[in-house]
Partner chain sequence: MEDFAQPIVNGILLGGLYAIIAIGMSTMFGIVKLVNLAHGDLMILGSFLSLSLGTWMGIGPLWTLLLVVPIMYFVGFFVQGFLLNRVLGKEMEPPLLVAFGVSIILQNLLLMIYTPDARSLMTDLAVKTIPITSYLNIPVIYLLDALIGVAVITILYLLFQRTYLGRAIRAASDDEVAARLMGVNTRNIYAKAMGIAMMSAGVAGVLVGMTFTFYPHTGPQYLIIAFGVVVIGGLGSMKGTLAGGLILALSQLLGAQIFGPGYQLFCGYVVLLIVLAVRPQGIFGTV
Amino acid sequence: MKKAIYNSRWYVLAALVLILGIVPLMGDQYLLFFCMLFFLYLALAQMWNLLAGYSGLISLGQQSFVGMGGYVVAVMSNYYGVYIWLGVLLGGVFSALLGLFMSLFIFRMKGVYFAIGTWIFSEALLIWFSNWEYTKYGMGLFIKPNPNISMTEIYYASLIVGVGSVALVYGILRSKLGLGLMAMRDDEAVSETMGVEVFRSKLYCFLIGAFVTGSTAGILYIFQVFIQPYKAFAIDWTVKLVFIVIIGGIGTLEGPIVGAFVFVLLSQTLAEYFSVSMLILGAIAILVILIAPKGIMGTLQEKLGFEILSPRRK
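Present the coordinates for that one chain in the form predicted in complex with the partner chain.
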C-alpha cells in the first residue's frame, strides 16, 4: 500500500502542478494573487533552505540578491528598454556576480561570522543604493515593463521559478554535488578527507542561490511596480525566509513548500495588522524551534518515515 502511494507520487505531483497551471483561467483574482505569492516565496525560501539546510551556510544576507534582482530589472527596463524577461534573467546573473564578489570576503568566514558578514554586506548595499544618483537615491524607481505585461504572465513566471526551484534543489541533491553537500553537513572534516571539495561545493550553492533569488526578486518587483532601497535591502526578507523554512522543516525539500503556504496564508489574513503579523511570525518560529526543531515536515517524516521527495537513492 505504502509502496503504491510512493510510486504514484510523480503522477500526483504532476496533477498538482497542472491544476496550479490553470489557476489564471479560473478568473479568481484573490486565488491567483495568493498562488503567485506562494510560488515566489517558495522559490526564495527553497534557496535559503539549500544554503542553510544542506550547505551549512546560514546567510542573513539574501536581501542583497533580492535588491540586486529588483534593481537590475528596474534599471534595465527603465533606462535601456531591455525586454522584461531578459531583464529578470539579467537580475539573476548580476546577483550571481554579486555573490561571487561577496564570496571573496565572506567565504573566509565560518558559521556565525559568515551569517553576520552576509548581513553587513546587505546593509552596505542598502546605503550604497540610497546614495547612488543612478538609482535615484532613496526615492526609488517605478518599474515600467517593456512590453506591458499582464498578471497572467507574471503568474506563469512565478509558477516556473516556484516549481523550478524545488526541481532544481531536488536535482542538485540527487547529483554528485548534493551527495557531497549532505556528507559535508554531517561531518565536514571527514567528507573533506574523503575527497569532497567543500569550498567549491559551498560556493556553487551560494551562487545558484544568488541567481534564483535574484531572478525571483525581479518577478516579485515587476508585480510590486515600485522599488526602494530601504525595502529591497531590508533584513525583513531574510526574516520571512527563515520563518518559512523553520516552520516547514529545515533541510527537507517539502519544508519550504508547507512553510511558504503557512506564511502566505498568515500574512494575507493578518495583512491589516503588519506588526502583529510579524510578532506572531516571530513567536511561532521560536515555539517551533523549541518544540519541534525539525519543523512540520521534518517531524512528520520522522514520525511516519515517509518522504515525498527523497533526495536519497533507494
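Mind pulling up the form predicted alone next to the form predicted in complex with the partner chain we just looked at?
Partners and other molecules omitted; one chain follows.
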C-alpha cells in the first residue's frame, strides 16, 4: 500500500510538470511571467537550501554568483556575440570558478564567520564591477541576445533549471555525497571521524550551488535585458532566498517549492506598494516563524509525517 502511494506521487509530479510545460500554449502572458519567475526563484532557493539546509554552509553571498552569471551573459552577448544559451552555461562555469577561488579563503572559516566571508566577497565584487571600465562602471550593460529569443524560449529555459534543480538536489541527497553533507551538518567532527571527507564535500556542494545559481541568473537577466552592479551584487538576493527557504521549510526538498510560490505571489501582489513591500515580507516571515518554526513543509513533516520527496533511501 505504501509503495503504491509512493509511486503515485511520481505520476502526480510528472503530470504537474507536463501541465506547466504547456503554459505557453494557453496564451496567458501573466501566467507565463508568473511561472517563469517561480521556476527561477525555485532554482536559486534550492541551491541556498542545499548549502544551508543540508550542508550547514550558511551563505550571505549568493549574490556573487547572481552578478557573475548575469555579467558573463551580458559581456558575451555585447562584446563577442556569443550564442545566448552558451553564454548562460559560461555564466555558470565562471560562477563555479569564482566559487573555487572563494573556497580558498572562506573554507578556513566556520559558522557566522563563513557567512560574513561570503558577504564580503560579494561587496568586493560590487565595488570592482562598479569601477571597471570594461563593464561600463556603475551604468550597467544591456544584454543583446544572439539570436533574438522569445518569451516562450526563456520560459522553457526557466522550467528546465527549476525542475532540474529539484531533481539535482534530490539525486545528491540520495547519494553518498548527500549522506556525508547531512552528517557534516549535524556534527562535522563526528562525521569526519566516520570517514566523511569534509572539505571535499563542502567544495562539491559549494561549486554545484555556484554553477546553478550563475546559470539561473543568466536566464533571469536575459529576461530583464539590463544588468547593473548595484542590483546584481546586492544582498537583496540572499534576503529573498532566505525568506523563501525559511517560509517553505529549511532542510526540506519541498520547502523551496512552496516558499518560491508564496514569495512570487506576495511580491506580485505587493508590487504597487514597493516602498513597504520588504517590511511586509519581513513581518510575514516573522509570523510564520512564530507559528511554524520549521517552515510550512517542515512543520507538516514534523506534525503529520507528510513528505512528497524524501531524501531517505529505502
